[in-house]
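So this first bit is one chain, no partners, the form predicted on its own, shown in structure tokens.
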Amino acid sequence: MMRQPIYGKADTVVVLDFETTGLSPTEGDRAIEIGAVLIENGEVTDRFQQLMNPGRRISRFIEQYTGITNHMLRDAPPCEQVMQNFAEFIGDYDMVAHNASFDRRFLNAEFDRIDCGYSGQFACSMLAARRIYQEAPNHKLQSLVRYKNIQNNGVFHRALADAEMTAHLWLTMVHEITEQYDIASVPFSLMQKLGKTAKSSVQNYLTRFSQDVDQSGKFSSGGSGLG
């Protein structure tokens, strides 16, 4: 049965995270590995892992980088029956990854090869962490973990693990969006265009669509039509 999202909500999304046997699916690379967590309303509802066979051998650098070997791998489903159940997992809802252009190539390599789709859209938390926390060392998952004293395992390059890191970040992020700004429920849209705001521009962004919005969080017909 498809799940029945709340719709246009950043704190009802689906989480998601790959492992891989390389950096590209139109060079052959394949999916060892994914990892999502279904954020409903601000809170973890379900959880989604599955190792997955590519159908061939992994190399040793991917073995050493993700932890995950050849001999894990052999009795693992194939791929196709993996994203299968993962089509029935994520339903409608919109999705969010870190560095989400990377997740979502390789989430429409393997949905293409079994004649799949979806209906739900992609934000990337790395974007939005870059406008939200300019002055980080740096973006990456494991480096704003420990910049926002996010609580984790120590464990990193493990699908479930890192997309449960990017739930607890993007879940930090709106709060934190609801919290200055005096936004009542942070559109999934708002955090989409958020990610392609300059950096410059963001406080002013944020401030304005705050105030294009009435108590209840619905746009204001003079809003700023992110819709």
Second form
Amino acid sequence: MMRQPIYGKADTVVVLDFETTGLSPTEGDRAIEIGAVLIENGEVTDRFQQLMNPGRRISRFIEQYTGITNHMLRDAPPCEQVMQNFAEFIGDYDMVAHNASFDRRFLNAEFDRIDCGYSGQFACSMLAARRIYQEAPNHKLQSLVRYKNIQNNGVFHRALADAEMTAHLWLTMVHEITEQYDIASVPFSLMQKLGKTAKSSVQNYLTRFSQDVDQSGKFSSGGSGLG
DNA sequence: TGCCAGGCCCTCTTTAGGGCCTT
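What about the form predicted together with the DNA, after the form predicted on its own?
Next comes the full complex, this chain leading.
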């Protein structure tokens, strides 16, 4: 019997990556590029990429780290304009990012500047990967891409390239969970909570989750407490 | 190359400290 997807909307997420002038928006750092992909039904169906002018020069370190130069940013539209367009792209979809706390801070900071709210939730591919791939050499995006042989064009630290690789890492993790635990789909909330589950409890957590999904694809009562 | 910060995790912890990850 073919099971229906558990959560329609939960299967649709936007995977996001920022390139920025530094690490902390509270210290004045700004976004300089945003890249994102839309995942629907396990496939990338749309993309968003835009350089943005932060209103000041970026450091040589950032130029070398990202390959984005001051010359490239000189004629880019301002952050406010790009973020307005991005708000329309993401709607209220839930978001995924690698080390999501970083991208969430910049998203909130840039949205605050244009009085734009975001009501969706974030999940972190790095926290999930730390649970699922505990044997990986480390959990940097670039390392995980190589570790799982995820398709890439050799470009790292550019927003759309990193978002694409994060998306494929995300889909790889979801796919491996469905295969290993014989479940029809993995809801966003499961991946979100997986990242906050103690490493030693991950296997029990996923086993319990798979047992809580009945034949109709819905959770039975008193189960893993997802939702 | 790596500092700046913040959030999370782990442990030789919880009355704390250090590592990881993001740019």
